[in-house]
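As a starting point, one isolated chain is supplied in structure tokens, in the form predicted on its own.
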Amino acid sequence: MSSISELADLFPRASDIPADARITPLHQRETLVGGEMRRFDGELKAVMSALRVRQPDGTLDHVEVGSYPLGGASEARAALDAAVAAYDSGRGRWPTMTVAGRIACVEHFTRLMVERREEVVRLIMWEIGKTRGDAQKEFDRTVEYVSATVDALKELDNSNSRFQVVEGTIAQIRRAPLGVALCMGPYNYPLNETFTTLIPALIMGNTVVLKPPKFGALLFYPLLFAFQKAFPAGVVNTIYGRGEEVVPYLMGSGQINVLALIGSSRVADALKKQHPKSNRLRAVLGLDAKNPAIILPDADLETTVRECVAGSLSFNGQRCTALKLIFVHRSIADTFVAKLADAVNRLKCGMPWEEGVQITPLPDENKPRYLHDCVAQAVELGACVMNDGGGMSAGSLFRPAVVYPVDARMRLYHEEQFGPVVPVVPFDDVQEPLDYIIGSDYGQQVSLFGNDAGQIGALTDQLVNQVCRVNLNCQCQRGPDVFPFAGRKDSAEGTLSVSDALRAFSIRSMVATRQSPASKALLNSIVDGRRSNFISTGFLL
């Protein structure tokens, strides 16, 4: 891809879009609040697609996917009031429901959700530019995550369905909800990442205010009807609007008990400070990362290049787990960079519905300019773009750039680019990348490539105390979802996995009494008569 015009020609004419990929603009005029789909007659936010349409004169026109309500403080208040009322200080129908009852509601929602699969997948494609295959994977993985969460809750609840007798005290210890959760997901995995906090928050008995991401907001609309049918009124409530307006209002109310955010540490810090009762707030945060790769002299270059390409450029590098800085030993740097550039050159750029496409348009219209600036600054300071056409853009389509050699003077060395730019740093002593990781503000993951067991073992012992996952000869990634997903420093607060998330959105609570005949009789009467949903020895299958 040697020219900008060739890149622009990858955008389709309207007539070239396949019938099974076309979309009818969706103009949302309702929000889910208190179990009702409420009509909104205020200001609307137009949703422009990541994709463009090419006109006969070669210009690239924006495509409107639809629009959604741009609510303000009054809409935020209504959503919050509904969630607070449904929780009712822990006395509401949802927080006092049996675990089996909450599981049944979540499973009902999942069945309804699956019915809207094609609609949601198409909106993912058009809103954020994700390939059809990846959009389908995101939807299906989300369904699998919900199922795994149900299984994990059954296991957790069953392990707590017995009484303990210690030093003359009889006790039962179970998990109880925290209150009202504010759930906000990112645009890069708008469905999956949002649901990794939303579903555990719900299934543990919390009520929720859901704010969809800026890009990827419309894809939640088909699911609002499923939420409405599957859950009691007020358990799930939505707010759409400018984040800088509605979210501070919600946090400032002091009525949010859990902040679940996947976004930037800067935003998370600001929001936490706005809560008037910080000791009452639990934060479950997935934040920034600048995950490095360290390539040692004895690394298998074929495996390393394959994993680095996937790790750096899957979904255009727009993943918090992406490899965002590659350190390679100088003795193999030239060979590695040549192979990496060749592999990147072979990546297919195009539209999400095209077979085999790997690089697609970016949803944030400001991102290409930011990436251009970062690459230009690196080149000005002595780096080179190593692959054919790297760093060129047309409209929202940015050709991936392999930039080498990058050093500490450059923005690409420090900033999380969150896009299709692959900075490569040569090193002579492995202490150099180790010092980078130690001094970094981030501590999510690292990829380590090499085959010397002694060296790999020694480096691992150091790295596990800097990051939360060390990947040996493979890319950084989140899954499988049963594994812990966490970060040190400014990369996360709390741990997310299927089982960890259940604990993150709940607290251990217990019932205790003296060991005496009368107490035993009372507990037996409660259990046998099913007079309490908390005091129970029921077993979930």
Contents of the next structure:
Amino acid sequence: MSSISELADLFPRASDIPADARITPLHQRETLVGGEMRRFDGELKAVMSALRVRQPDGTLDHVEVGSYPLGGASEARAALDAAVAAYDSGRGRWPTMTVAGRIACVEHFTRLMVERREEVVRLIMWEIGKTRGDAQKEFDRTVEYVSATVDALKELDNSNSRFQVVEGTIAQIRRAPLGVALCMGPYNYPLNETFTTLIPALIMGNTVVLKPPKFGALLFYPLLFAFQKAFPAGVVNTIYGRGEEVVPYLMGSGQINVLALIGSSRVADALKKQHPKSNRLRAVLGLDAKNPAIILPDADLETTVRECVAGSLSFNGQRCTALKLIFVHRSIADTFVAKLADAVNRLKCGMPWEEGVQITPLPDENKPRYLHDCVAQAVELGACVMNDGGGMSAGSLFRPAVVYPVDARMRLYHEEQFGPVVPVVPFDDVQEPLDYIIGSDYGQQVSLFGNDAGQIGALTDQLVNQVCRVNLNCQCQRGPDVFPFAGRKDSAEGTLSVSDALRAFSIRSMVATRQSPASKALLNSIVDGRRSNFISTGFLL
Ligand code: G3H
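Switch from the form predicted on its own, shown above, to the form predicted in complex with ligand G3H and output its structure.
Below: every chain and molecule of the assembly, starting with the one above.
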């Protein structure tokens, strides 16, 4: 691939789009509020695809995938009121329902969700440009996450289904909901990462206001009907619109008890400050990251290159866990960079439905310009683009760039590029990447490549106190989802995993009494007569 026009030719003509990838524009006029699909008669926001269509004269046209309601403060108020009413200060049907009852609703929802798989997958492809395979994986991983969450809750609840007697006090301790959760996911995993907070929030008895991400909003529409059918009215409510208007409004109301945001630390910081009662707000946050790789002189280069390519360029580098800066020991830097450039040259660029495609168009139309500027600044300061056509773009398609040697003067050294640019920094002393990590605002993960047990062991001991996951000879990643996903500094607040998320969206609450014959009789009669959903010894199978 040597020219921009060849890159532009990768966009299809309308007639080239295969039937099983086509989409009919979806103009969404309703939002789910208080159990109703409410019609919205105001202004709609056009949703433009990450993909473009090529005209006979070669120009690339934007494609409108559809539109959604551009709600404002009054729509935010309505969604919030519905969530607050359904929670009813903890007395609503949902927060007081048995755990078994809530699990049944979530399982009902999952069955309905699975029926909409193809629609959602196609919207993921068109809205954010994810490959079909990755879009399917995102959907299926989400369904698996829901089912693992149900299993984890059964285990948690069963372990709490007994009384404890300590120092003359009988107690039953369970986890109770927190109130109204505002759930907002990111555009790179619009379905999966939204659901990794939404489902635990729901299943623990909270009611929810869900705001879809800026790209990847329409794909929630088919699921609104499933939410409506599976959950009591007001348990799931949606707000669509300008984030900068509706979200501050919601936070400023003081009625949001949990802010669940996968997004930027700047936004999270501002939103937390808008809540008038900061002590009443719990934040569950997945934020920025600039995960580095450190390649030691004895690293196996074949494995290292394979993992670095996947780590830095899967979904075009648009993963919070992506490798965003690669430190390589100077003694092997030239060989490594040559192999890396070669591997990147072999990545197939194209449309999400094409077999074997790895690099696809970017949904954020400002991103190619931003990436060009970062690469140009690095080149101006002495770095080179090491792969063929790296950094070239046509429309929303940006050919990945391996940039070397990068140093601390360059933006690529500090900024989270969140796109297909792979900056490589040579080092002489391993203290250099360690200092980078210590000085960084972020602390999510690191990948360490090498084979000397003594060195890897010693580095791990330092790195686990800087980040939350040290990956040995493999890329950084969130999964498997049962493992803790956390970050230090500006990278996260709280831990997400299947079981940790249940804890994040709940609080321990207990009932206690003196150990006396009268108390025992009272408790027995509540349990035997099934007079309480909290005081119970039922076992969930
Ligand atoms: O964008 C951040 C995601 O949590 C990354 O998940 O590592 O499974 O791609 P992943």
